[in-house]
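First, one chain by itself: the form predicted together with the partner chain, in structure tokens.
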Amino acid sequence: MLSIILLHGLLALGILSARRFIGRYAFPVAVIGPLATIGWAIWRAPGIVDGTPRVERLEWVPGLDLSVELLVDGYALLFVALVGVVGAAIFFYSAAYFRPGPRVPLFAASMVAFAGAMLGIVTSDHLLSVFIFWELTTITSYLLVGYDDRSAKARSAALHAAMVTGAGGLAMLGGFVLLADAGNSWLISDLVANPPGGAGLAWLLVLIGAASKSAQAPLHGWLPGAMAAPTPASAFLHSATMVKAGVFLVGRLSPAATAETDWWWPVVLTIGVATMLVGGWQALRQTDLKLLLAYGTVSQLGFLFLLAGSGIPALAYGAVALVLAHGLFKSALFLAVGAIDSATGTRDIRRLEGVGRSLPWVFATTVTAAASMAAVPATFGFVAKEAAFDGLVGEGTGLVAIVALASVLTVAYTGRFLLGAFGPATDEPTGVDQIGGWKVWVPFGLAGAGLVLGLVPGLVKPLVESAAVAISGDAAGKLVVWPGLVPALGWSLGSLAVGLSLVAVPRAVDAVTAAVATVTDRGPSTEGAFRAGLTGLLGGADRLTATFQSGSLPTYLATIALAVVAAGSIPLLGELGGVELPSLGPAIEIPLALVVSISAIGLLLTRRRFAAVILLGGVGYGIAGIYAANGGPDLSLTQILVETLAIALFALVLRNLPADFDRARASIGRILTSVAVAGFVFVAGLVAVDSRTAPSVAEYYVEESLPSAAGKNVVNVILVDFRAMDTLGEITVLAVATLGVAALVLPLLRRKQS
């Protein structure tokens, strides 16, 4: 698997590389990928289905026990066997969709590559491969919606999609590394097998980042926006594939998870429901066929999520089941639904007139899928949802009825689906170009292939079968054309009448979906609140910004200056006590010290910019005297000589100034700073010394300076030998300093010149 999974990463590449010459063969070589994956899943299937799953392994680091490890049993075969069926029909759809043009080899790219860490997901056992795979198909799926990037709309439903989805991919990795920490696993069947106790936290996380990827209430508003994406990506992610694999993880993880909480199916029961009845109800409310369907999506996600996440071997039959039927009929209505638009150029229900008639084919595709999701009889939908429901009379009525109702707006929304598609106009009607090959024949025989596992379905009996006894431990479900005269069948039949019965009445429901909607729209909607978080986020960002970037470099240094005496004089302070003070120096100090200050205070006060490089000089001339007056020659010569080169270049600069400056006002805060700056140093010297334990390494330097280094000047020793290093960057900060200064003013002043 491995292999396979690499080899769509190649191929992405590879169409990436090519992109120039590969033209319309983009999506021929493509679809290598999901034909590989099929091949493989045909060659491993008998073994897998006896139950011997296949494991794989790649070292990634090990450090951090982090490895790709895959286990393909017979749950992952399913997803594998989706995948594949599913990525080649849309890809060789995709070739006939497209007109070549220079942005299809990245769909192309973008498309295998997802399929890649699709089939990642659904294979790994290793958490962190889960994690790995999931943000590939996150960052695939805002590159395939945002396609069309040219229209801002697209641009931000991708943004919205990858954000929620995102986040909750996070959630979910804080989630799985709280898991691997209680469980003292990495494996998922480890975890499954032992599942760990009071990891909580643990579990909800991981179901948030489920629920996020499953477009389930609330979160689900990513997903009608997401079919800003071309259609085949909109069949292949955001319904066929993609969208489950929030759903694929609870089923895996839902019989640990019961066990070890009893929140957990509560909640994912409210979870599913909610997303149920919102999705269909939504759905209702579409004149897009396209919205339509994703909102259709949205409800039987929450279905497929209620029943995976349950951790009931017999709902999680049903849920299996349920996966491989909605795969084919939603992806084949999307695709029918991408003919559609092709030929008419519209996918407004409105507008849409005589498509039955020009294009029987596509005709006679649509009306087998969507009886397929209505669970019309001798359809595998039918088969499905049988198998669910009868799994959900076991779990009492009232579970039952809930979800005969979201049936019920099922029907009600595939029945305005098809009359809409095919029936008459109620706007101006567009025409019906004619149009044939692989994008009629491909959503034909996806929706063909319904039609016949619904009056066969021992055909994937095996494969279902084999996928539950790997979640659940048991097939607690069966697949049949006709369940006989059962509870489940008189569910399913009365949700199927009920629906239809509204389907007959479409003004009257149109009315109350209105009516409702007048109060419900005042509501809070999902994407309203995600451009209202978005808004929230850049406001606050802004804000803050604007607090601690002023962009005033007063404050700058005044934060720096007190964050470092902060650091400074918290500890120190403790240990001023007891400190003794040190004596009084050389007499010859107070009468320098008082020149240093005086001029020093003089800097502060004067007007003149001459005045102050002349108090500067006198601070420096006077401490290079207290240097003099302490054993400091070398050091006293070097200030003064200094000082006076200093005086002459502050001269030659000062002359292109006005010769005045203005005072700046005193402010608190000024004071206070200076004043904190002056205590700290004051203090950090003081306990500095007076805490002194070791001699200091100077004595080396004065025993060794001449018997070693030849030099009677201790200080002139230590540069240029004892700490000659110091000495050579010295230099070097001099010279680039003067070919800085060369660079900065002297195209400037001799311009001033001429």
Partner chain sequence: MSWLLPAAVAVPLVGAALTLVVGRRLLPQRLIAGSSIAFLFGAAVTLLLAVEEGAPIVSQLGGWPAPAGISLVADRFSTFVLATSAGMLVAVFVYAIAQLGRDALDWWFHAKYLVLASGVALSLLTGDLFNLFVGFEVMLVASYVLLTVKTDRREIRATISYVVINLLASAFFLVLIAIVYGATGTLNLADLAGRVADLPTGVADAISLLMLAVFGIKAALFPLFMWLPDSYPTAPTPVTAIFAGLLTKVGMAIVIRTQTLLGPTDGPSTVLLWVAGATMVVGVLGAIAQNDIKRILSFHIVSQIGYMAMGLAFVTVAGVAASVLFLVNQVVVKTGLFLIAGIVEREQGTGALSRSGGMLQRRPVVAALFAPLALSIAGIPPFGGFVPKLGLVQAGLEADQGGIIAVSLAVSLLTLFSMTKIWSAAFWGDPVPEAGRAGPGMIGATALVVAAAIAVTFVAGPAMELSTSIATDLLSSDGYVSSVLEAAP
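Everything quoted here is computed from the prediction, not taken from an experiment. Take the two forms, find the largest set of C-alpha atoms that superpose within 1.5 Å, and that set is the rigid core. Positions refer to the first chain, counted from 1. What changes on going to the form predicted alone:
Positional change of residue 723 between the two forms reaches 2 Å or more at the C-alpha, relative to the superposed core. In a rigid-core overlay of the protein, residue 602 has its C-alpha displaced by at least 2 Å between the two forms. Residue 699 shows a C-alpha shift of 2 Å or greater between the two forms [criterion: core-superposed Cα displacement of 2 Å].
Right, the form predicted together with the partner chain is done, so what does the form predicted alone look like?
Shown below: the chain alone.
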């Protein structure tokens, strides 16, 4: 599988590199990736379905124990097959959908890169590689949604999607780090086999990341906006694959999360139900076919999220079956909408009339896929939903009733979609351009696959069962054409009947939705919340920039110093109780300390530059004396030499500067900053000295100076041998500083001489 993922990356780079020459062949080249995925899945499926996962490992940074760990079990294989089949179909469709242009290769490269990243998510067993591939899907999605970069709507939608899913990804990364720390492993398989205890915050952060990616309420607002992307991207990313990344993750981790937390399943249930109802209700209000499908996708993602995140084997079985069914019928519907848009120039249901008679194959495709979405018997959508309802019945009447209500909305907006797209013709039906080729046959094939699997579900039964076993340990469900007179069938047919009754009275439904909208639209919306948050973020950034990036060097220094003090003071607070002042050294330290103190105070008060240099030297020479008094003559000599050289350099520069400093009064802020920094350094020094638990490294230097470095001068040996690289760095800094001083001074000297 690693070779397949790398192939996608190489194809993307190759298409980008040859974009000036590849032209119309971009998608025929890009489809090699999905076709290779299908071939790999067929080759490896027998062993994986039989219970032998495919494991691959690539060492990345062995010293840090970082590696690429891939695990393809039945659950991952189902998603791999979905990415490959739907991806190949959409790539063929795209070859006919796009007119040749300079930006088409960029779209093709982004699509194939996304497909590779999605494969990385579903096959990675290492948390960090999951995150890396996760963010790659965010980046490629941003490029695809913002494909029409001349459109402000597309740019805004791309930013919205990237910020919401990107922020969720960062939250998820925090959860991954906490999980790895609690479980002492970065491997998902290890964490699921041995769930770490006391990691409640970690599970919450992971859940936030998954919810943002799968457009769960209240984070769902980015998905309808992402319909600004071209139809192939909407079909591939925002219905069939990327939005299922969160569903995949909660399905993979839910057994461990439910085992170690009491709140995971109730929270997942609440999120899923809210998303189902909000998405279904919003779909009933749409007049744009893509937006209607987008809100329908939100609703169905809520259902998938609820099932996959339950950690209950019977519901997990229904989840994996519905993932497959949803990928087929929803991608077919999006592509059919693209065909309708290409033929008529509109997606507005208020303008479409008589299209079915002009586009019979598109009509047949849409009806077949829509029937699967509404779970009409003899479709795979019905078979999968029956498996899910069968599991829900065992969890109580209340839960299955809520899901049945959401299913009523699904049937209602499916009818709205069909009537809007293929309404009866009037005297002036919508003008239709004839289309054919891949635009017609690709969605027809996907919809037909849903019909075939509805009649012969045994074709995918081994795949669905192995996927369910991989995440729940049990294939606690069944795929059947007719389940018999069981409670699940009653709920399913009941929701279908009520939904069809709503389809029969579209004006009444429109009146109710309009009446409710007059109330709900007054409240905050997800789009409005995002805009307000973005405006506040940018405004806050402007204010912070104006405050801290003022062009004042003292302000910059104060900001850096206070940040160090604030961050460093937190760990010091718990150490102050046991700190003791060191004992007084030799008596000579007292006059030396007075010299240092008086020189430092005088440095603050003097207004003469040359006097300041002399007083600064007094501080250095006083410290050199303290070194000598404590048995460090070599260190003292080094300090004296450095101070002498520094004073000489200062004197050289001061010859060309005014004799006095500018008159400036010290502000309260500067005084407080100075006091804070001084206090922090003093306390940190005391804590550091008092916290020693191992012998001083000085003892090692003294013992090894002669035998290891053949030197009796310990200070010189440290500088030249033990810490030679540090010394080289310091010499380099001094050399650069000297060159800078020379560059400033020499022109002034030449000007003075001339």
